[in-house]
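Heads up, the chain below is alone and in the form predicted alone; it's given as structure tokens.
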Amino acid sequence: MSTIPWQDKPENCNDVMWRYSENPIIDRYAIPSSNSIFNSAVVPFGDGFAGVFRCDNKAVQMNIFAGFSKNGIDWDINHEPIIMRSGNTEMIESAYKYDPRVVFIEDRYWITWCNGYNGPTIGIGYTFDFKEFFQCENAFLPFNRNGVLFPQKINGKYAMLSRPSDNGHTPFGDIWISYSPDMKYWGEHRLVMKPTPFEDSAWQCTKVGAGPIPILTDEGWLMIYHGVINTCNGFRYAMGSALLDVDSPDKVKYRTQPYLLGPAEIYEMVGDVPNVVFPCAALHSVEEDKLTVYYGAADTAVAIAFGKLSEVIRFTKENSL
């Protein structure tokens, strides 16, 4: 596998995670049709990386596009959206697609996204080569967002985090987990995590949602997530982390009271939706103790942040609610 993108911690940085000095790595106009490119997913692929990118066009129609990179920073994104073929269903209707996640499980790359089918729900598809894509049955009834698969089966079943929602800009949101024997039928829904009381941790008091694919560690599943506070200036999104039980991921062992990364740079505070740090993908190396998180900045561009994997885990445990 190619070396994951990395930049050493600046000398004047006291935070557990730090931003890439050349952020954003993908500009809103990176392809001719785009109004914005953000909330996108990246995985190792071949001798480099592949990704599925949310690209809203200049009519602000939401769709997902494939892209490739040698180094995980400089991307060649296809100019046309992904065309889906039938996977385990003939029903591949979709009014929109946005906020994808990607994970390799067993023999293929699985993609989840927010799929427009009589309201937002969780679309599922797969690819072997990021050239041909196959759409499967939607996982849940509308309304739902932030579908995030685990990278391996748990107790013999596929597992997915999600956030039941409503048809608009949801003013609430909990993280749930669901299981499937076959990536078609989903059940055994269990609550994982709710927003916090305002006085305990205000940055995540309105809603929470899973971000990148969870990372298996000796301390449990490391789940990077977003938390939201509803301010007088609208929603503000920041990034936190939690450790879930390995065998029963509905059990939260630790959860950060302070955020890991919140909107502070101009590209996070100014854009189509101000004050948003929205993590969707993470690359990690246990051997090198590295964690690289891709996040949407102000619903406009893609940026990355870095952290030592061991330090993020320690920070999560030592600063837990």
Ligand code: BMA
The other form holds:
Amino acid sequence: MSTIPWQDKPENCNDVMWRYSENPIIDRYAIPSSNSIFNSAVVPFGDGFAGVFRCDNKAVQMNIFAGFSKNGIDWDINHEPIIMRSGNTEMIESAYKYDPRVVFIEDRYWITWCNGYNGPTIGIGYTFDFKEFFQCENAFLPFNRNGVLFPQKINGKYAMLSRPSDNGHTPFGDIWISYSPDMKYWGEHRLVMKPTPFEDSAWQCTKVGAGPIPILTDEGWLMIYHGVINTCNGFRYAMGSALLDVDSPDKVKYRTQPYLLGPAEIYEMVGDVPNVVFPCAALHSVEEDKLTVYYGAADTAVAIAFGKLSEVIRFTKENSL
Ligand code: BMA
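With the form predicted alone already on screen, would you show the form predicted in complex with this ligand?
Let's see the whole complex now, leading with the same chain.
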């Protein structure tokens, strides 16, 4: 098992999460075709890590690329995008792919992403080796984004968070959960979480969407999510956390009133889309009490932030709405 990327908390830091001193870890031009690399997903793989990266090319076409790393920080990203073969259905259209998430369930790595099929919806695929990839049926009708699978079945079914949306820069957004017996047919849709009233917690008052794969803890599913406020200069994306009931994750037990991490460093505030912290993956170690979150910074580069798992859980409980 590989050691997850880590750096101790700086002496002068009072926050529950802190940034890696060498952020961003992946530069916008890390592969020859890229305009930007951000909102990407990583998992432990072999004696290191593998990932699925959102690389927009210089025509600003959005696609996903496989990558590999020994230490989770220095990445070799393939120069060609992932080619999909048909999985549990005939090949379906994919005009674009963005914002991937990756999770190992049972015997393979499942990938979800925002799939262009007459508008954005949730694409699903799988791989065993990050070399061959198989595309499955879309989970939902358009329009939807931020499809995030749970790492194990819940009450005998696969479970996925998502955020129904519109065709554009959606000015609303709730987190929902849906279930499937087979990764093909999805139903039993339940509301999990809405944006907050402006006066209670304005950073998450416009929309919310799930981020990394939820982490099972003694206090419930730890769900890191993004929250958005609409300002006079556009959307601002920050990251918070919630604890969901283990057996019925549509029940929110705790949810942070303050954000865990908001755009404050130059690489988060300046880029193709300013003021965006957009988490899509996390590595964790219960034994070592470590959590490392991967997030897109300003829709331009990939950065990481650290927290003690126990402190993030405690912070979520003690600062709950
Ligand atoms: C969302 C998605 C994300 C992006 C974010 C901020 O709607 O398009 O990919 O990071 O907006 O621009």
